[in-house]
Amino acid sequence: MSHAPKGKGNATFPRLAGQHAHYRIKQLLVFQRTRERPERSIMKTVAHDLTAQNMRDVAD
């Protein structure tokens, strides 16, 4: 599972290419801290234990 080659997105996963780091961090925080996303979604699981530094690293 992935966001497609070079982060371009596909029918299942959104585009990451061209998104600003602050947007990606915001989305990771939404998955980690809110109930806005389904509890068993892949990204809720991925984001669950990320630290702030992890999020900055991933976003960059």
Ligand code: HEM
Second form
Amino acid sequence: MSHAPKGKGNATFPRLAGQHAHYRIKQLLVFQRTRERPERSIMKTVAHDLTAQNMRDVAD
Ligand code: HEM
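Structure of the form predicted together with this ligand (previous: the form predicted on its own):
And the full complex, kicking off with our chain again.
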């Protein structure tokens, strides 16, 4: 389970569907590069090893 079927989100996993790719990439960069979220939080772990190309690919 992650961002719910079709990315529409739920109480735990925020909506991704319909967001701009630019916004999704920015959020992945925030998770990867800042201390906005603690180490070992879910999306910090997911974003940890993504390259810029990976981020564009998953955001698309
Ligand atoms: C590569 C696939 C994924 C992408 C592109 C992605 C993208 C994102 C983005 C952009 C956000 C921020 C949404 C916002 O703040 O408006 C987010 C948050 C979140 N994602 Fe993912 N995600 C992915 C995989 C996963 C997986 C596999 C899980 C769970 C197993 C997960 C769990 C969460 C949770 C719990 C949040 C809220 C985290 C927080 O605000 O601290 N995501 N995700």
